[in-house]
Amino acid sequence: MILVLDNKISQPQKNTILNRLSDEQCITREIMDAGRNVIGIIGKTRTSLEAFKQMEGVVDAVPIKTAYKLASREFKSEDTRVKIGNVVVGGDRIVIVAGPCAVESHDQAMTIAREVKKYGAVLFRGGAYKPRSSPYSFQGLEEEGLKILADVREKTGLGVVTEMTSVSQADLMLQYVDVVQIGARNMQNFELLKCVGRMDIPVVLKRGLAATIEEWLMSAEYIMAGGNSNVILCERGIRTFEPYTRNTLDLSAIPVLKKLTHLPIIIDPSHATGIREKVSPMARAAVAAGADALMIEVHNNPDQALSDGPQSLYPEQFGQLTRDIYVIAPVVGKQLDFDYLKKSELINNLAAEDSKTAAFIGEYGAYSHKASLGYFGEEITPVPMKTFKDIFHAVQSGNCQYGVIPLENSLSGSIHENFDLLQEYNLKIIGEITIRVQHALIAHGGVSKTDIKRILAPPPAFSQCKNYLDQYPDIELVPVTATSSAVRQVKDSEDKYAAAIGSAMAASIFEMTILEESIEDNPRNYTRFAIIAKEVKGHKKVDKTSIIFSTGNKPGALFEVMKVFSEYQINLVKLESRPMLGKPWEYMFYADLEADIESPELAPVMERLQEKSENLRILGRY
């Protein structure tokens, strides 16, 4: 059961309803989900559902059907977000964990956690205790394994993920290690889930080899019932009549446990196929199911490993694979985030007077706050603003650290307004970040669309649905200035005839019903949006640089400044041509170049645009 509580509940009141709980011998969880302020009630109660309801305090009171009370969606309606270190498992970004099979050697351990942190892993598996089928083969280096995989964290900054195999290792575990990590033969190890349930630490909790959803569930309760909440699910391929592969990947697993949990969803390639070739397809396939994380087993010398090298990548696929990721995972409302360590560490070192922010256009369910979480995760506070102008304002006065602006979409070209703010203002891009946009028509709950007299969005958004609205000539179409703010004005004004056009985060946000889903023309619907901020912080890697010059009024002045970077075979990406302020007939041109333009080896490419150009600025390197 749940019990719903007013969120001015007094503390008395409150305390009046646990004692109650307490000397009845439940076990509680409090919890905040979707605003509500939420006790959980595991054990039979003397008291009825009605009595709850009576109590003062209390809201509503909520029977919880299924068997697994605390992992299930009924308890908590908000994907849980497992914090490690620095990294969030859960969120809009993708998680790649990777590493051996088992730790051999500090050599080993150290090569190979360099090479999957240059593509993209933010968190390095290997095995220090080593469950075999055979008593024969290496059973890991246990303790000094254990070490060994502490010293790859304080070398490298991953968070590391090893199993835990016996009771027995608890201490060692919380000694040296990030995350542990329940194998498929122990799933139902009720002792050693009862142990991990009252360590404080991630647990990856791997499916059993003939395990169902419910069972995987219920051994995700047993941690769960004894205080630890941060538990992720690990599908790693489950034993059936096929013999090809060394497992069955049962993808199925990512959307029906999206549905009955609110615990984050890891996928294990590796041990479920058990063939190098076939690992890519389906860690693929498991971002485009959904999946929130991938484990992957890399090894510098696969022929040679100790444990599972047949199913190993060399570490050069394993960057082709994140390469792969990084262009799938926006297809799905997901990043993955190359800089994501070095962002993270860049945002944890501000100052205590810096403002850790992000100003962004619009309502909270904006694309533009979406965006904002796909690229600082939660790390940074998103904060709306009710223009663009004010985004810039906000970062150059300091009031906010960064803003998150839209440049150009895929259907409806170039937010021209803000080509023109970042020729005004003085600040950086520091980043990029690509979502997809998917457009749906939000109403009020009980409305249909033959109902709807007027829709709601700004222009960008009418002019990507143009062939769905054409359908309705009749309805009225309102210009606003963002899709989450018409989503907002629609739930305010109680208008039942009133709808607006926004993204299926906001319609859950202002707890409005979407009457129609994806009603975008074409489905290659993507916004590009920049990071800005009034300084450059920290190193990092740099492979775009965005430009804006200005050349002299004569025929060929522009080929001029182009042939430049063509002798140097420098790509541009995109070109654009703005007028200067204040000066009539004259132009400022962008350009976004795939280059570092200020290394030491692109050194004469500057010094001939400057002398080809009237004015030149870089306005980010990235």
Ligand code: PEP
Second form
Amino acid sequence: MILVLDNKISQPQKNTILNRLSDEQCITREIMDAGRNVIGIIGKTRTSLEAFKQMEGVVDAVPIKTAYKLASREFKSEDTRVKIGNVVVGGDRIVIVAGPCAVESHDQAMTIAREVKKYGAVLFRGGAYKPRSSPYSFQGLEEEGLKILADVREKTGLGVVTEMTSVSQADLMLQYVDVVQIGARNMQNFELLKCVGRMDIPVVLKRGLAATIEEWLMSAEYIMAGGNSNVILCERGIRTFEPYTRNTLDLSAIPVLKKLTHLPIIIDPSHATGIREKVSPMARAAVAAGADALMIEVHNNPDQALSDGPQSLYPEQFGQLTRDIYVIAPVVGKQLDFDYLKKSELINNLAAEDSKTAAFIGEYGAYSHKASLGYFGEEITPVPMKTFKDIFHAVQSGNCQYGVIPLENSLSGSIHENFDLLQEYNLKIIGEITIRVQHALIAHGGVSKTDIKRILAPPPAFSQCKNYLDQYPDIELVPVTATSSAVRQVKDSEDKYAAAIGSAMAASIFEMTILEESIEDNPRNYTRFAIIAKEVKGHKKVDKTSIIFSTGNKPGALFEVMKVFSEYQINLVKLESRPMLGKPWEYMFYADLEADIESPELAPVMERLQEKSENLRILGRY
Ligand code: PEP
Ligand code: MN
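Next, give the form predicted in complex with phosphoenolpyruvate, keeping in mind that what was shown is the form predicted on its own.
Every component of the complex follows; first up is the chain already shown.
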């Protein structure tokens, strides 16, 4: 059962509860979950549910109905995020684990690690102890393999994942690797599960060849009961009667698990299909189905691989796959971040006294809040601001390290105010993120759609939901500044006749009910945000540059600038004109270029642009 405690419970009151549970030989776990202080109790208690409810400091006592307790959503409603160095599995950013089936040599591991890192992997996999069906097959390099993995981490910065096949390897694992994997064949090796349960290291728990989801969760429970809550569940295909693939990838396990457990899910389409050409389609489907991470076998020379060559992708194929995942992830509210490790390093290098915050517009639950989490993960604290100018001001003054500002929406167009502020303030764009905007109609619990008399939202949200709203001409539309404020205002007003247009995230933050999902006219509703900062730390190779410039008021002046881009084959992905501040009828042009304009090869472009334009400024390279 779980005990929900009063947030103001005193330590002596808590001790009384914990002592009673310890007398009754129960295992207890205390966690904060969705702002609630919760004690999970495992084991049979003599004290009844009702008696617990009467104890001082206890708000509620709720039985956990499933056989697995610590792994269940009933125990912990919020998603678990497993931290591996700077990488977080679970949450908005898709984690890609890639590498060969087995570590075969130093050279092989290092070559593949460099390749997969280049294409977006943030963790490296490679077996050193290989559980093979045949005793005559390659069994792995054992400790030498682990040393190679440790060196891969040292040289590339990628965290390393490897399989542990025996309790006797525990110390070596802790010494050399970042994550241990329990292989499919060992999913019910209970001594091994208890052992990793005692270890302080994240565990990838593969699903057994013929294990039910419940059996799999019970194995996770073994690890968690031992004290290790950093468990990632890995679906890698199960045995069925179907011989066309090595196993059958059970993708429906993803939504099933998401309901039953708070643990993150990684999908291994390599072992699931066993066939190279089947790996990428299933990986794409896994992300669309809600996987938190992917584990992909990649080999630079699969024909010569000592194990699982036929299912290993060539590095270039892996690169194509990650590009596809980059496009698919935002559709399901996630991101693949090619800059993941660099960014985390940068953030971690910020001095302790730096604020490590990102200013965004609106309140918690705003799309800008989601953009901040998608871009930075949870390493940076998002700070709500009332106006766009406040964001620029906070970044300029150093009160916030970063700002997250929407620049354009695929349905409602540019957010002009931010282009003007980019002109006014001397800040840099250091990155960008595009997120899908899915609007929900949100109201108080128990309210039905027919009760609604007014809807609160910012005007762009009204225009994005026009077709939907046109069905209800009698409903009053009340403009407010942001979707998140709309949700909060409906909440605070306790108005049962009011609804707000906002994100599912806002509904959840404010504990409101969704009356209808996805009410935007066009599902291809995306907003692109820029991340702004005072300065750019470090000089990296980039794909994109944003500039602003003006031109003289003479015929063909803009054409002359465009000609420079054309001559150098530079793709212009955005061009926006804005009135110059304080100069009526004169314009600044804002342009995004698919090029690194500060690279030495493009030095002549900069010179030519300087000649042909005025007030040229590089807003950012990213
Ligand atoms: C592996 O990941 O290399 C492996 C052996 O996987 P599984 O345990 O899923 O067969
Ligand atoms: Mn393998």
